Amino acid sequence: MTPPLIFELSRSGRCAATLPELDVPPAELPVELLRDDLPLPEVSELDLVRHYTRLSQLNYGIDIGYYPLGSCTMKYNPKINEEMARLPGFVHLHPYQEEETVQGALYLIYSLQTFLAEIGGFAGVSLQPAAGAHGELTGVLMMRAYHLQQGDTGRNVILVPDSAHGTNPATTSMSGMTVVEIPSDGRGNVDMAALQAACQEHGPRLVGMMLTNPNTLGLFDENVAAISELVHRHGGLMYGDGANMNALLGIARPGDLGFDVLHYNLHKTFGTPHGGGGPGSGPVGASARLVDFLPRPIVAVDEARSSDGEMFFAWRDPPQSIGRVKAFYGHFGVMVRAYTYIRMLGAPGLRRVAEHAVLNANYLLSQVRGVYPIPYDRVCMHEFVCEGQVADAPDVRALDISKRLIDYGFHPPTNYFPLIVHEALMIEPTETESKETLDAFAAALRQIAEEARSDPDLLLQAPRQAPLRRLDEVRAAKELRLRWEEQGQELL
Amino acid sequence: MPYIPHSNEDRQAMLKAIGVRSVDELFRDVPEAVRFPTLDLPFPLSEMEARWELETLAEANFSVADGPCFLGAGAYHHFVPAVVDSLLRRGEFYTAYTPYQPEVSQGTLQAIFEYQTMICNLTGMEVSNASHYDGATATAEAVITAVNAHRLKRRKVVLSPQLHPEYRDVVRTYTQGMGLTIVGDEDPGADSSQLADRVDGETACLIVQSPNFLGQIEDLPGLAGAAREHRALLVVVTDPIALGLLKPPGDFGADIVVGEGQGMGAGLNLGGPYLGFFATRMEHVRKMAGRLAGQTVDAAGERGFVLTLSTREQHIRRERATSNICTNQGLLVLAAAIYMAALGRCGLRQVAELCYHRAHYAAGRIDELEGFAVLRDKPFFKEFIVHCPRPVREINQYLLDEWGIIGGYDLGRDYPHLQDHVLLCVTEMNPRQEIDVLVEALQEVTE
């Protein structure tokens, strides 16, 4: 059962605030612009702190438990890094203060631009897009920006392969491209034929491809030095999604494969956390043809303002820049957090994270192979992708594989992701989860595909031991309520 | 090994059971002459020298903190109660990812649903999404949505001057493969009435801010009225701690209102992470972007929430999506709940009177002094326009050098007409003892 709203708890006349009383001459208010009421709850500080506190303990996060959901890197996410974003002196930082007052902020901000072009291979990184959906809105621009400053005005197709993330082809949409989707091959590579094809076609159209490496079924794709370059001879550019650099860190970098600009999420890859839905961030890197329309601004070292020994930061407009891609320069709060965790790994500690990414995917893979079909069987990278299907047990699908492991305590892989793979399960144990661990999600696993056939209403009927059982999605959008309101409220 | 729990034993296990002898077998795939490069990164450091390191360089910033502040200008110094982050650092809260799982993620899924509702109830709207990545990117979303209310049909945009400058940046950068025309801040000294010309049959939606850049309060029924006269959208842009004062966009006949949450129990943070809300009339819910949650019931009846109207969205619409947005700003969205939660109906007034007397107080002593004068051609809310009798740079880097003030925003780099002038700014966090003490000092700067 899920606890009262917030606004049912609220009797008027109670605060959970306090503030100071008015200390100057009042003055006068202009009674025409003044709103009469504002319905807002009330509500004291101790039912506000049970209110939150309850509401949490019906969430699942890693704090909690394993949570392999593919293609969203969700490792441990350290406590130090949550101390270092709230030191007094990052958190009080106007973003308009003048740069000499904020020498420490723009140090870490030009030394993660350093860190991440660095890792990826690039010429130089911005730290502004908020999101990696948003540094795939700052990648394309970028990419358009380019075509057109070469007065090259025709291009408008980007390749997307039919296994990305939805956001490459809205991406494309938003920025006024069309999309062309590239089918995959048997081995879940980028199918090279379709390609070649495609690109004859749209050649002098082309504005680049969109490529996720390794690719939504957690494979490298074999052929990328060749996709780059089939891209690049037709006057394409290449971008990267980053979403699974957490397989690369140290093993490949992006810029060396042939990408022209890429976008890394640090609340993957970079162990910030996920808050339920963001804060994330996700900075832009560009090679050296792309560089100079990267969002405005960046960091730069200022010569003339530093002198022997120390160096100057300021904030500096890229040359071709596509423009803002939001109010001021980014969320420096997870830029805080992706630096502390990077300093204390270093080069060495990066590779370890790919490695034991890598390592545990393949063992899991191990594990859960004969259990339930793997569509593109071979070494995968980060993370896998299985079939939701138990022979003998027709009605059971994905979905109800993913409740029923929240019965066991564990939270479900992403579901019917990537849509090339029939009731797709895709799996990303993380480096941070021991082998214990993987070991008892696979049992999990085997005995779940065991109740498929001997109790499958187990399944269909799960969860049974979370906070609430399945909800009625149908119902949702079909009567929406998106906000309570003081009556009808019994009508469900 | 920070955060990897593998023992040599375990590695060795694994292995055997992958079939490989090592783990770089595991790399084949990538092509050999890039594999394994070597990185140029900064030796590792433990926990104790990593915290001593950034410690170093949070002390080397001079922040609010560490003086008095009367900078605004799209990010605001107002108090944040300590429920706010003591709630917030809960890891049942900050270790989840986006509520995909609703069964287990009921405690995300009800705070964006009382979310939703308490910015409803604030900006007088039917309908809020579960917010964007800031102001200025909820307005450019707000543009997509105006355009597509009309079907593609109107490709025009009028925005105020006084919008704030970089949220005309970022419209314009979102737009610019849209082939959209977007007018009305040509001239950067035009005043806001002048819009309603502007305004024609052409016109996706017409944008202002309100109190806008400059602090003023706009006369929204007069804009309201042009805009409907062409069925052209009002997007009003706001300040969420002046509704707790001041009418809500919706009482003037808004159909889009957005703004900057971060005032909401965000912190300063150097600009971010901050809060884009986003509210609208329930006619262009289908086409409003972002995360909704939704209320429904479970198998057992019990009322639940999920996320709702999902066909709108890049995952399952992909190239047919109106914005390619998937995560929000979850976190924020949860602070500004709890803030909104914690003043309450009475509490947020009590902030906004607060800022709009001590603002009064200040424009009205700075206004006497010898050389200054404060602009008061409308009324304002909590900033104000003061001109000065030397550059603003000069007289920002005296407040700070001698009183260690953090002064206003210099309207000159925005605004040529507008060549020495301050934005000032007063929230609750100023008391009048500081105001005295920035009037001292203006004092003192001109003699």
The other form holds:
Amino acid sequence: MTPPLIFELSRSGRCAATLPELDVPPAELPVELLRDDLPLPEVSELDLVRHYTRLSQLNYGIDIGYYPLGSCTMKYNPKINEEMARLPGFVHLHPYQEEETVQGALYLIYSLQTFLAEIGGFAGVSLQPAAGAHGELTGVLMMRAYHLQQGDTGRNVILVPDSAHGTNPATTSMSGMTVVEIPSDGRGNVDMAALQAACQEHGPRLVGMMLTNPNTLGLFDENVAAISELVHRHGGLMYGDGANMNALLGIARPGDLGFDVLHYNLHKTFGTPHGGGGPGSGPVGASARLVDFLPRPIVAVDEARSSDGEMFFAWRDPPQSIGRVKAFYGHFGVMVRAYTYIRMLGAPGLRRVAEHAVLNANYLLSQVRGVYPIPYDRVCMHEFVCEGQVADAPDVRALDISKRLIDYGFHPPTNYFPLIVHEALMIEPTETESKETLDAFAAALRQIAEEARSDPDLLLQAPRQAPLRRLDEVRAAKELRLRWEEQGQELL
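How about the form predicted alone, since we already have the form predicted in complex with the partner chain?
If you are looking for partners or other molecules, they are not here, because only the chain is given.
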């Protein structure tokens, strides 16, 4: 039985809150805040509590179940991170405070800059970018600034593999650059012959290359060193998309592989809950060649104000900085969580994160191999991509498999990405899921494959046990209806 909606329970005169008598003169509300035409429901406190409690139980979260969302790294985030981010000494800071009054916060920022530089193999880091795509934009602007400072004003081409993150081409275009796509070879690497041809054709105009490694197929590019050498030989720079850094922690450093600049996703790799639009943080690490172009300001040790072995931290501007890319200094709460995550795990723990993430992905891959086609079937990193198709079930597609997973209690994986895989299902188990969870998920995928052959309508009509059945998602995006309407007695 579906409980009544809060609007249906509304009765004139009911109130969910009791306010004390005023002990000060009443103030007039601004006219623009008063809306007589807004039909807010009048309900009791109990009705209100039950309404929002029911809504919360419809939410899917990492504390409830497993997210196999490839490329998103939706892993469990330790609660200690949240406790540290809520400490009064951090929560009540203001970015305009004098440096003398915020030495603890500046120490944390300085330490996190240092940690990330060491993890990535870079000369310096800026924590200012607010998200991964923002970090991409920052990195490309730094590459452009470097070439302009060198007097290379004609460089405007950036190479982007077809296995890159979808934001890479958008970043290039927003920076005023031209995208040249590089195809993948039969093993899921960058096609070296195509790259060689592109470098020869665009050499004098080459800004650099944006390489996601591991790429969106979940594969480590076997030619990464040769790619870096080739791009550098033609005067270009290497940008690293660090969204998949979860697979590399403590094992491989992008700076050692030839990358000149890379963004980190603190909200993916370093323990901040994300999704639904935030929060995010996309710090940028830079090689010695680009470190002077980092966004300003960054935290440095002020030797003149340090004394008796006690360091004094202050804001400093890199000499060739591209300027600010965000108001103030970045998302500080996310920085606190990342700092806590790194300090709790230490270097050995960070390496285990990557080892377990790669182990879990390869184990899950082994459980579905032979059931779903694997277009690039080799040892994967932290994620893998299979085709959402089942032999002898031609009408069943990736979307149907994903919708059916909801009936088994699992969040669907990433669908239809990367675009180079037909009916793609992109699956990332992360390091925090147990073998029992992975076995249950693999068993559900195998059972769904059997259903696709024996009773495909089960999949074509899924989900059957969710609060809402299959929606017209395209129409919903185009024709937004975000309020309850009495005519249909529906909550939209």
